[in-house]
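To begin, one chain is listed below as structure tokens, in the form predicted alone.
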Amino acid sequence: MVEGRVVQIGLLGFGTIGSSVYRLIQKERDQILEGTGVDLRVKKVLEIAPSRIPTDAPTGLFTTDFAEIVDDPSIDVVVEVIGGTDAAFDFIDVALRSGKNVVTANKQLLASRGEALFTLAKDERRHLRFEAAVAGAIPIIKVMRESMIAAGLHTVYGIVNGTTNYILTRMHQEEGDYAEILLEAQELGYAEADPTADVGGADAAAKMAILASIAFHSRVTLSNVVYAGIESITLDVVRHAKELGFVVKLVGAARLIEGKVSVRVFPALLPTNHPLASISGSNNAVFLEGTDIGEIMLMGPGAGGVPTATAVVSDIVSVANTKDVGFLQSCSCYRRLGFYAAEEVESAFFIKVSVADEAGVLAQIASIFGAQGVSIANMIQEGRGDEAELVLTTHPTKERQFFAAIEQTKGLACCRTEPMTLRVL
């Protein structure tokens, strides 16, 4: 076997991702050594849950004491995959101050408390790598930080949550409603026992905060992202979208508008010819637009232990083969841009509402919309006895004007249900 430079690793966490990282290193160790000259070895694993420790684990590999990792001078890289924002922050903080390089997959931590850690990494001249924090096996962080540094990026659209994409894909194929498919996704391991962060949009929002920070070189935190999830999406809505030539997806949208940053996550209708519309199952994709590159899209497996582990291992090898930390020690947020008001963003919308099946209803709604400057693009009306279901799409308008029209529409006597609205990308 080729002799290489040994890189000792301290692994924090042995759940789905941590165990996948360990097994991937064991499986691919020889190939990594042949290709890079780096001999990766996991020396210690921090795990406080006994149920996660394999019965055949090598003696001395596991510990419940972080000091055994951070105080070990032979450990070069600390890999944090425990999740959360409190203990993980403390572990990474101490590791950097102790002279360790760090690799993390923790998007919630970076999106909420990342600035302090990146500043510390820069001060300590240590690596803080995070490819696995967004889109699993897709190397979007590396591409955006290195290859796109002079691309003039102004728009990033992403399908960055595999759980919601799996659910919406199955609903589009009419293989069940939201509740049924969510339960199936949990049984298959695509969704957590508590899926709130995924289906509620918080997971995607954290990832979009990270992508926006890199794309626009200006700090975006989770608190700056307006987000919504897919809990209100019904099979009926998905069917109407299909009739109109759209696919429903949970979309992350980061844009520069008039020199200010807008970052949002929302369920949206995508035209079937949009590049993101074809992303199916648990796959992820990120669509980039820049003044100097036009359009580029990267797609691939975005969830699961093994895809995420490949990104972690790639970061470890990059750290091992980089002589100095260079510009990649920071997240490159050298600007301080303001944020564009969400209500001033222009969007097109889909509306579904049950109304009385009588003359003049559409005219009442059209009058309210027209007074607010909202133009109707398409309409479907289906009679159901003394009720009708009205489905509309609009041309782009400021969201402030659109939602003012919706509030007035709710007050009409002819409306039997509150209007259900979705954005159209």
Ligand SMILES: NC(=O)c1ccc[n+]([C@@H]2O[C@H](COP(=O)([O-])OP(=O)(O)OC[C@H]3O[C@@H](n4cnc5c(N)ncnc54)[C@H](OP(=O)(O)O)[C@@H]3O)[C@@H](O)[C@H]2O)c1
Contents of the next structure:
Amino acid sequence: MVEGRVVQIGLLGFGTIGSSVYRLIQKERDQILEGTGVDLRVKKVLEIAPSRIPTDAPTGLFTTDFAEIVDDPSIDVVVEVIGGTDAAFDFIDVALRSGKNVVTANKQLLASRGEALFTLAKDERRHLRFEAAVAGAIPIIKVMRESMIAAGLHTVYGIVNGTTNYILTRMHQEEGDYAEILLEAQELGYAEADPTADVGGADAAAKMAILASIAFHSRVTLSNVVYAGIESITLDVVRHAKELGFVVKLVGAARLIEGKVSVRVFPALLPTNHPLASISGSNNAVFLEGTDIGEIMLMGPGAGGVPTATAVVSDIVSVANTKDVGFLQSCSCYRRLGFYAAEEVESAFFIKVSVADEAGVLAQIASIFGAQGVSIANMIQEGRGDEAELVLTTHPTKERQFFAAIEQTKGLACCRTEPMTLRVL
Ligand SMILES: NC(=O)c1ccc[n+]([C@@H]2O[C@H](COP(=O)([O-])OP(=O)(O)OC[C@H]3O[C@@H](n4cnc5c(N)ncnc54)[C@H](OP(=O)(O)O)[C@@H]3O)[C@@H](O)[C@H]2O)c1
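Just the form predicted alone so far, so send over the form predicted together with the ligand.
Below: every chain and molecule of the assembly, starting with the one above.
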């Protein structure tokens, strides 16, 4: 047996991720020791829910008192996997001030209150690592921070929420409508009992804020991200998209436009030959474009206990093997860029609207679009008695102009429903 440098861990939370981190360390401890010379040991676990504590847990391993972790000088790394933005912030703040390195999986915390914690980590010369906070097992943070430091990243597209990708994949396979599949996903444990953060886009927005901050070296918080979810996507829309050769996905788009940052999350149509279109089920993927790399995509399991735990453990090993705070600081936001106005972004659109099936309707709509400079790329019209369903796609145009055209279209007597619009990537 190799003798290694012992690294003691204080684990905060023993839920899905915490218990998986504990078990993964037990399982991989010898391999990690052989491979890196670091002997990982979980010394204490903070957990407030008695039902989470295994009956065969070693005596003294569990505590409900954070002081037993933070005041223990033998503990080197504190791993925060309780979630939430209040207690987690306080625990990380105190841990850093007490000289501990910290590993967290908490995207909501970093996307909303990350700056204060990263500044503190820098001042205290401690690590604050967060590989597991975005895209689960996919090593995207390390790749972007380290491997792509000279890549000139200007665009990051992500499918970073597994729940919505699972629902949309099943809708694409025509296995049911949104509400039915969401219910099934909840029963199977793929969706939370309260799915709001996932289906409403907030979870993906937090992850895109983190990815954009790393890609563009400028702080992006959750409040800077314009986001929408998939609640309004119907099977009918997915079918029309399919007919036109598209797949509907919840896409995160972080771009540098004219030196300014634009970060948005929205349901979008992707051509079936786009690399992100093939990402199915609960998988995640991040598609990167840089002036010096062209295009690179990473894909894999975006959540789940064991996959996410692999990212947490890799952070612990990396911290343990990095001298001082290493060649990179925890946070690489060394500049402050402005934000590009959302309405000035150029996007192509898909539009679905019910209209009266009579002569001149298309001409009226085309004339409004033409006046706003919106050019139509494709059109399908299906007659249904005295009504017709019109499905259009447009060429890219400024969103301000596009939505001005849509507002005017709403006033037309021939339009029987409000136009349903989705962006096309
Ligand atoms: N689940 C995933 O697939 C996944 C993937 C990537 C990242 N993450 C992130 O990982 C973190 C943990 O997620 P999870 O799924 O493991 O959550 P979880 O299953 O709810 O586990 C959290 C655990 O922490 C405990 N806890 C909450 N507040 C506490 C406090 N103040 N002191 C001590 N213990 C406390 C909870 O106890 P109670 O049960 O009593 O509340 C629970 O046992 C979150 O930030 C999440 O966003 C999760």
